[in-house]
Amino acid sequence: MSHLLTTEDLSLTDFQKFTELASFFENHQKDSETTSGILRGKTILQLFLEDSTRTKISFELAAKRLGANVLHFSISQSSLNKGESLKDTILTLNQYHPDTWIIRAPRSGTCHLLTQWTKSPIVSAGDGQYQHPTQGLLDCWTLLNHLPSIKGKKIVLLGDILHSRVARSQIPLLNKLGAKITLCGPYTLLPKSAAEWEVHVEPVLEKAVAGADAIFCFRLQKERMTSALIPSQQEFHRIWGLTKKKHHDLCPQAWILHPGPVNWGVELGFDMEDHPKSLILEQVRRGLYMRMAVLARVLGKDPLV
């Protein structure tokens, strides 16, 4: 593969190869002799221009599990703080010949822009409001471990869809897998372009989640909001927050997913923290194996080929 910047370019075959390899790594997690040499001699450069916990740690661990060297770029200790341009920073780092870049950026399109200056593949670890492809891959893979097939299933994306790069990464995959997608949230947090996404829009939570097979919840991304798009977090929770009672009354069979971090008491009630239908921590765990699969395939080291 070359770059991985979006799920829109992935075919069902691509998705299946990623999930098969991620499953292989999960099944061999205690067999270091099988996995530790796959990326031996390769150098992975992590360039995170935005804060991260799950994505950054899982990518680093994935690279090390496969035997790669990992370099970290820290903004706070870099020449960007001295006025160096991002282009000059990339051209400088090119001289150390990283085999793959893992890049997270706050502005949409940054990863695409940087492909003009890098000499090796870029894996997007979150690109503004545009996409977060590895999260979309691991979310759909996680769900498929509990639903034999997503075809014809009712999948609800609930919350701040407008600012969610994860939602934009999930939707192309879910559509390819044949899901029936419903977007739910206040109109101010639903993209105007949603009509072009092959989805149904239903702002009323009770109607949206009724009979759902799975619900992906998304946090209010206050850091991306430039105006007051909701009256308050308390009001959002009252109308669109998913609680144990709402889940029991409206969609007791629905699996609950969230890419994190979760704002408990806002998009999900505190009584949902240990809910038996929650797959939130499983998403975190499976993220490691999916990112191992992504690195192996991007670098042409898929052991299943």
Second form
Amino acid sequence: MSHLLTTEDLSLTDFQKFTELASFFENHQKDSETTSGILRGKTILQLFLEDSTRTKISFELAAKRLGANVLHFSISQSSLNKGESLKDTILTLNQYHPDTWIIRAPRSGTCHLLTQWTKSPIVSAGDGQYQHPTQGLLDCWTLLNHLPSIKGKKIVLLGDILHSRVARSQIPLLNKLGAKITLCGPYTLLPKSAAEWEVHVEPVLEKAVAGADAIFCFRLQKERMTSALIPSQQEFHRIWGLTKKKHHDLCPQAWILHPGPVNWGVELGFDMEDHPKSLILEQVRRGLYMRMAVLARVLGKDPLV
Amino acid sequence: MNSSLLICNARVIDPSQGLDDQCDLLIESGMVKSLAKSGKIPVASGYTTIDVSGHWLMPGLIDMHVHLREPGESHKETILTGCLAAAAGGFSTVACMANTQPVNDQAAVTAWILREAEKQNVKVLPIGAVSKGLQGEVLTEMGEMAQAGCVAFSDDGRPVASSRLMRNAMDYAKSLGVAIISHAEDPTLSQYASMHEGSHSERLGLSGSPSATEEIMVAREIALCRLTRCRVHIAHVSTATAVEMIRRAKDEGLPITAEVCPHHLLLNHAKVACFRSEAKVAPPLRDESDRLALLDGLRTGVIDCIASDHAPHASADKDAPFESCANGITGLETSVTSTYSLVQNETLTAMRWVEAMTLAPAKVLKIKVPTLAVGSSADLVLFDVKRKWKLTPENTLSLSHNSPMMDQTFTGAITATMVGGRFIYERK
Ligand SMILES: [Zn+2]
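Switch over from the form predicted on its own to the form predicted together with the partner chain, please.
Every chain and every other molecule in the complex is listed next, the one we just looked at coming first.
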């Protein structure tokens, strides 16, 4: 396969290949002889145009577990604004012949732009508000380990969907898996063209989450207040924050997922930490194996093929 | 030119005379000497005769909305290269917007542009800024600028945010008899936006500018037009509701005119996927329903003119993530050819199409109406309706290549543009 920029064009078969390989790596986590040779001699270039310690570590560890050489290059948006050209940066780094790129960018579409300037495959590690495909893959895989089939299940995406690259990566996969998706949040944070996303929209939390099988929550960015999309974090929490009581009363069976880092007391109540239905730390753990699977497949080194 | 040139067997389309017929045209000393049905002009010795069967012959076309980038940004375009592109696109007159560096906000800049323009084969008509430095605060010396040669006033590229300033600009322009051209966009609603707000922007994770951004300002301009009775021209109309508002304002008898760009007539926001920077433009490519309403508006004359909004940008300005790259599409070389498809598919009559690039913009700018009437200067364009042609980076005459129509094959090509009896462009 070539790039991994979006989950929109992944088939169910593609998804299954990723999850099978991720499970394989999970089962062989102690068996470094099997895994550490898979990407030996490969150079993986991590280019981060925006800070993200968690994603960086997850990808870096995934690459190292497979035996690849990892180079990390960070360049801030501010130096790009000062005229250091993105194209120039890519052409320069091309000279080290990376076998693949892992790219994190604050502006939507940066990964597509960069494909013009390099021949090596690009794996998106979060592309503006557009896509975060590995997160979408690992979230669905994590949930599948608790709900053997997602078909017909009620999955609620709660909070800031409009600006979420994670939601954009989850929705196409959840749709292909046959989930019944409901988006919930204030209309300022929901897409207007939801009908085309094949999802249901319900701004009232109590109605949206009632009987849900899983709830995907999203981080509420501080800028949503400064850009007047919501009045305050406190009000957001009162109306759209998920608390232990709401969970217990409305959807006690629902699994809770969040891509992290969580704003405790905003999208999730403080009393949701260590909740028995929370899969948040499991997402982090599984993220490593899913990223190993993605790197191996993108580089044509899937040991199961 | 001393010799006489007889152009035979053209389909002559001249809205100024309501003429659409198979004709011959005789040119002497740079003037139209006679125009008659094919075969009716007796051939005398000494005539150079060219047979242009299969061609349409039209008066010299006007593109009333272009950005020539000089002074100040000659890496994007110069008055010279812009005029070469215009001639290749069939235009013998262009009106250039004021958002240069420095801004054309005083008579000295207008005079500089006109001095450069004098060396060109294409007539360049400067449009002056409404506000000093396009800052939207203080009116420019419109009177002196009009005297220096500005044909209209606009802060195009930026909306005039203050309604009070716009009202004053209209009152003042009315006393001078010139039109105000409005780039209708509510800047507070379009803040952060890089494309049309709709299914594509939401899928791509890009902040969008809803159609209301334009409609709010068109509503304001209509209200101010009603208040001031100044002639107001709405640039690059892009939404269905704006077309409907302009239709009603015209029915009411207000002195409102409007233009539409080829890209809004021919493309919709799907063209942006996936993040094609050549398709980033303000106002943005909108929904298919908007596009269809624009076609209808142009067909019925609610929208008067076709104008390219030729906005050249260097590749470095477009080689950036979609949100941060420049707005603008080049259009001088593709405007005629691309919109000819609307005549082919019978959306527009040939007469309406030519009118939208001759009579209509001339009326807005109050300049001489392009005509092939006997006794007028031989300014004309020849269009081969069968010839297949495409714009490529290699054959582009503009300095810039930022067009979503690049490498698209069109049927119909400008084969020659003539000014004063002299060919200023001939396609090989
Ligand atoms: Zn404009």
